[in-house]
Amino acid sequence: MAQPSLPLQQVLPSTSPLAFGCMGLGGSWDDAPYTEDHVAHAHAAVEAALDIGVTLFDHADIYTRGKAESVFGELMRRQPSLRDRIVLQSKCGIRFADSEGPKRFDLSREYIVAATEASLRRLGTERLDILLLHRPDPLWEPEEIAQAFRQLREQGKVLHFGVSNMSASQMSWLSRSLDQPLVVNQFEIGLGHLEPIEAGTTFNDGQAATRPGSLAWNGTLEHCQQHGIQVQAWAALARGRFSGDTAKDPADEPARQLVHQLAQRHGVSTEGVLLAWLMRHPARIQPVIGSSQPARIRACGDALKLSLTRGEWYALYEAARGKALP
């Protein structure tokens, strides 16, 4: 079994507190090719991310069916120095429906290696700094995954490995077969998705049956902290639920109002408040910015200027959960 990892900032010192998620690059999620307009859009988004100090760029082989990686690769071809300034991360393991079957997860050795090599071709680079397994596969064999990791590392194609959307028990099970520690677990967490935090906070309040989704997350944040695994938060901005001028769901209105009040109090953006809430957690959560709008990306940089008090953190927590803590 692999030993615990060092913090990601020690493993890859150039890693930034914020990450940029590249899912919105490359155009549509069909087979239409990307255009020069998509390249220009990607360039503007990437420059905005670089402007606020982002160095980690997060991809997946499925994003816009590979076009997100291809467009990003085009940016690196036009600006060769970009590759050495960033930490490049991608994910594999989700397959779309095809002649062999429906949408499915595939963490076989053959697929991990083939998908990684395809990502490298689209990105136009010889290596990924980090490769994540995108979703748990019910048919996975940890030793087979370990073989894929070993092959990719020995060939110099991937430096470090991690997972996405995995619980503490799944990470423990996989790690038993690995000879290199997992460095990242990326999953949904934030004011719009409280389950990973609720799993610990309300563990013994007698109402667990009303929150079955949170039970799967028992111990996940603690496991990541214990083993030096970087928590990355996707949907960290909660898809705009709390940062806009109105709440689509009336249940979100108290939290939305509080986010705006705190933004005004501290002189920062609402996006900054949302991300600062995550970053206040002792797991040192790394938010992944999902927007590709340059103005909103730059607004996220305000998270680095804000340190919420314990009282402010809990006020947001209570407002988002919709009721007082037990």
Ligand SMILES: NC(=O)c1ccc[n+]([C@@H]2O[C@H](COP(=O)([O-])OP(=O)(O)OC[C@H]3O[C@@H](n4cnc5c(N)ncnc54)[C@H](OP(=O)(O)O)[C@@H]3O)[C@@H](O)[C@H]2O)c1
Contents of the next structure:
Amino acid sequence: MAQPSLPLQQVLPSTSPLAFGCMGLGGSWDDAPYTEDHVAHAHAAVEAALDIGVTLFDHADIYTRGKAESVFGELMRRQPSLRDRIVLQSKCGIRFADSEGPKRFDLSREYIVAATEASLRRLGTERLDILLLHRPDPLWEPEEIAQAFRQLREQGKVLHFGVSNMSASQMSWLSRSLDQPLVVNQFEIGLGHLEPIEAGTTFNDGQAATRPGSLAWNGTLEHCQQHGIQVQAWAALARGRFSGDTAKDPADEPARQLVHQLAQRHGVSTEGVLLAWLMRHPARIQPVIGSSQPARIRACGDALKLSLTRGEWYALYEAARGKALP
Ligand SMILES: NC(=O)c1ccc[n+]([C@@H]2O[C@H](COP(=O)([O-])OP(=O)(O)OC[C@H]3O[C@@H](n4cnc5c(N)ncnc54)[C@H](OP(=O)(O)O)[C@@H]3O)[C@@H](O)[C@H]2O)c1
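Switching from the form predicted alone: structure of the form predicted in complex with the ligand?
Below is the entire complex, every chain and molecule, led by the chain shown above.
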């Protein structure tokens, strides 16, 4: 079945409906250097992602403390044609603790530029196709961010900009200062994290006071749809909570069983059901696959074969939320 186009395909036509998340590449999150085994592991994962048609590869400067980008850069050095076949995305704005302070967010002009240049060096490329601001920074000044974006774009270091983990109001606040539209918002959404959807469906159910924080999401999906901002879903596989053979938490069991029943009914993998649930949303959500196991990555490709009915979509939603809708 032909998939409807993604918002991101307006500016980057080669963008694929599924993205691959590189957080699992590069080994450990400490200062130990990466090894040839890590390069081989990354190579197998990237080949599996390419096999199922993935073109968008998602990085962040912090993943495995820069090693995910370095290992990916090594793959592109060994296979130079790879760079032109993919949409390369990275993020900046989170800093680990150092002599100047604890773990923190930094969306200052200087830090955005310096972190992006460091990502480019590790990746061994001259440009990122998309740069995301990883998280909102309470000390951010949108005009400074606009200056950083302008500088990076004029120097040809970044083509497009987006955000991550930001609400509709934060995107609006930031966009007022930018001279280029935001093209992506990447946040956690899926059967394992329903908040961005729940914020809309439970808006007037009389229990909002019991869910502090969740209403901040209200309108975020709609804002992205209205402004042509691509929603990217992290934790789209819910880290295996519903696709594996057992549920660690008994509360997940009904949804896990339903995911397996639907997979059997449609002849697809359980991963395919999880990702198809996101892709059925009218925001044309782009799931970011976080597995680094080739077999599991290939299983994710089944999402492209499945279009869930309205009834199936709601049955999964109800099973994952654990109670009927109001
Ligand atoms: N913007 C942000 O703030 C943010 C935050 C987190 C992640 N991300 C991005 O989103 C991507 C995906 O996120 P994610 O890795 O957190 O979520 P995910 O895709 O839901 O989970 C991937 C993890 O779950 C494991 N897993 C999946 N299915 C499993 C199963 N059936 N049994 C056992 N383990 C299973 C995978 O292990 P295997 O590798 O062994 O398959 C992997 O460790 C990341 O790579 C990154 O690019 C962005």
